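Just one chain follows, in the form predicted alone, and it is written as structure tokens.
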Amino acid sequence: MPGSCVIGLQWGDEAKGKLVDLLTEQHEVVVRYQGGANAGHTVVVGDEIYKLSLIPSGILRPGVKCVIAGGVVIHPATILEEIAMLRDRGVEVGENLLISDRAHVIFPWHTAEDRVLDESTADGENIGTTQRGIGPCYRDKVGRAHAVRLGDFYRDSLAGRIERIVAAKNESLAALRPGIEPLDAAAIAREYAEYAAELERHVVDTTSFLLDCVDRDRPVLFEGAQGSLLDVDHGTYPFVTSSNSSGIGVAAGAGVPPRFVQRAIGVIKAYSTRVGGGPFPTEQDNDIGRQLRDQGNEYGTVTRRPRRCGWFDAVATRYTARIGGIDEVAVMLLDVLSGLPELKICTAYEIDGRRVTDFPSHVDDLRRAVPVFETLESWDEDVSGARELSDLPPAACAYLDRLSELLERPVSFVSVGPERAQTIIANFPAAASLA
């Protein structure tokens, strides 16, 4: 079986977890590529709600390797509270996991500039930055002169590393910031010793196990993180992470050839969402984005940040869908829209008069487009319960055919609720065999 991928194509918080645990069965490896733990993964087992921000989706599956990649940045705190997390509550973590020597590391530095710079962004408008240090860390990974990666940490020179970037570190905080706090190195130098001791089992040279895994034709998952609008290179910049979270990213962060994955899925809610600042043509800041947010639970898994809701937005989801090379969709959260007085899809932008269809490429157009908005049929009936297609309403079926007309893809999974159960695997459109 050729490498698969799932890959969001909103502004992330498209359910890509549960899709990924439910993909996982026929996978023997799940690698997570890029981001940090500025990613909320929730995946519902049963009676069981697991929340995930660095540990792949399918370490809830016995049997299969989880792979955390070089293109990922690690805050070794947060992956070793998530380990003991998922071992308090029975999760097999072992050998199961293995974490790049090459993924580079967070560090106390990350998290003070990042509180700092989020301050002083243009405009005053916030990028939506969960201030856990990935931006400076990728920042640092790029510029290298003060770059740590995890393999670092098993050689004799971090301790004399660490001192001289702390020293650099202070003196540019303390430039940005007068008055604050210095960073104790040695301090910092006894506790990431500790975190290199306990993490030491899982470190390996993820690399080559996954290119041996190409040579062998094993069948692997890649799990993306945040959404393809927020990709850094190709998203709404500046209101972007810090990695090629659309299905670019996948080669250059897992460190594969971009020909094994033959399979990529896009992920997208059967409406839109976004936090933190930057345009978002089709928000509902009114009772229906209200609706939305509260029916479905609208709140960041890593942070509980309320999120902004509006319509679904086919003219950005389809420029993500030609990017990342889609070849089938999953909507997730169809039961949110159920008991809507009318349902809406934005199917092109009117920017200064005229009328598009391809997505701007520079932020102030996105903030002058105008939605032009198709209005379809609601429905009433509680769709939770659904498990095949004839489950659905009407009006539920012609509301996915459209959307797979307007991404020019066909739409192979449709979660109903959070449970593993609560979904339907078929191929739309399906309205005409409904009739």
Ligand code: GDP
Second form
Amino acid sequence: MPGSCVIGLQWGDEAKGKLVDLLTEQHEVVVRYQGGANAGHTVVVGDEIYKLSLIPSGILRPGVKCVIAGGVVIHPATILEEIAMLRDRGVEVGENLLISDRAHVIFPWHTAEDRVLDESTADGENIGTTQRGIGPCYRDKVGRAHAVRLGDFYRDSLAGRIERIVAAKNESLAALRPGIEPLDAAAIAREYAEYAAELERHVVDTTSFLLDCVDRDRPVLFEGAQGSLLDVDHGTYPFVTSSNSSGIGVAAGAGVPPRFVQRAIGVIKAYSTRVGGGPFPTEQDNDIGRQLRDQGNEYGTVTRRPRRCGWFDAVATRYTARIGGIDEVAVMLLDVLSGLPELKICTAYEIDGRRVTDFPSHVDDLRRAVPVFETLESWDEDVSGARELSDLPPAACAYLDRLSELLERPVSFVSVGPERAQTIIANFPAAASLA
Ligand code: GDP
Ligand code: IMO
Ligand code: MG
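Having seen the form predicted alone, could you give me the form predicted together with guanosine-5'-diphosphate?
Below, the chain from earlier opens the complete complex, with every other chain and molecule after it.
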């Protein structure tokens, strides 16, 4: 069985963690390949709720190898806290966790820059980053002069390198924010030497490990972080994250050939959410949005910020399903829609009086997009106990059918609650529902 991937098709938080945990049962290896501790993936196992930022959601299944590949940016203190949290709760984290020596490291200057730069956006709306230093670390990776990879931790030159970088960063930070407290290179070097020692047993060449899996055709699951609309190249730029969080990021981030990944599962919420700034055409800044937030408990896993909520946007998600080469769709949080007076799906935008179904490439056009909604019948029943499609009210089936039709992909999973058991394996082909 070759590689599979799980990709968020919206602006993140589509419940990728839950789906990855479920699919891990059929895989030997689970790989995070982009992003960093900006991600917050929730897995619920019985009474236990795990919130994972850097460690793959496969970690809760014994015997599975979890890989953090070279495309991820690592905040050492966060990953060590996560390892400690898991061990405290009886989850094994040892030989089963491999971290790439190619992964870039987040330092205190990255988090400082993230704060200063996001606050000083010149033309109005901030990106509203998670302030985890993600963008500045990726920028330094591409810039090379000020970058440190995990493998550099185990070379003699690290302290000297940190000293040189801190000298430059103190100057640039002071220029951006006069009076800012300078960073102490020696203290950072000492702190990071401790992290290096604690992480050492996990740090390997994960590319070589994964290429062996490719050669031996092992079942590997790639866990996307963020969502495709936050992709740095194909999302709602500049209101995006700094990595390729759509399906196209898998091969580059993990270091495997693209054709190894033969099954791409797109994850969507039954509605839409977004955290941070940027256009969101179907946003409901009203009672409907508040009802979705309350019923879906829509508060950021990482930052606890209230998530912006709105109707399902089929223009945006059809675009991301196509970009990601998505084969099948998992519809999550269907239960949250129970009891709404009616349901709406955006099927086109009107931009300057013109009706479009292609997702606009420029954020200014997206800002002017007025959603064209189709109204569907709602249902009042609590569906969280449904285990088969036939347990769902007809209006819920009709809603799923319409999503499948608009995305031109089959719906293969339906989630009706955070727990593992609250999942319907659906597998109804889109072709069957196209009249
Ligand atoms: P991720 O970042 O894509 O992994 O998603 P998050 O974990 O940030 O957010 C998804 C939230 O929805 C988590 O709190 C999950 O426990 C929860 N969740 C997952 N599936 C369902 C579902 O079907 N229904 C409800 N009500 N909650 C769900
Ligand atoms: P998961 O994996 C939702 C958003 C931030 C901000 C923008 C840029 O849990 O789905 P960054 O800190 O990455 O530079 O912030 O991206 N963002 C997310 N939103 N879920 C995430 O991850 C996110 N990771 C980043 O809110 O708007
Ligand atoms: Mg999340």
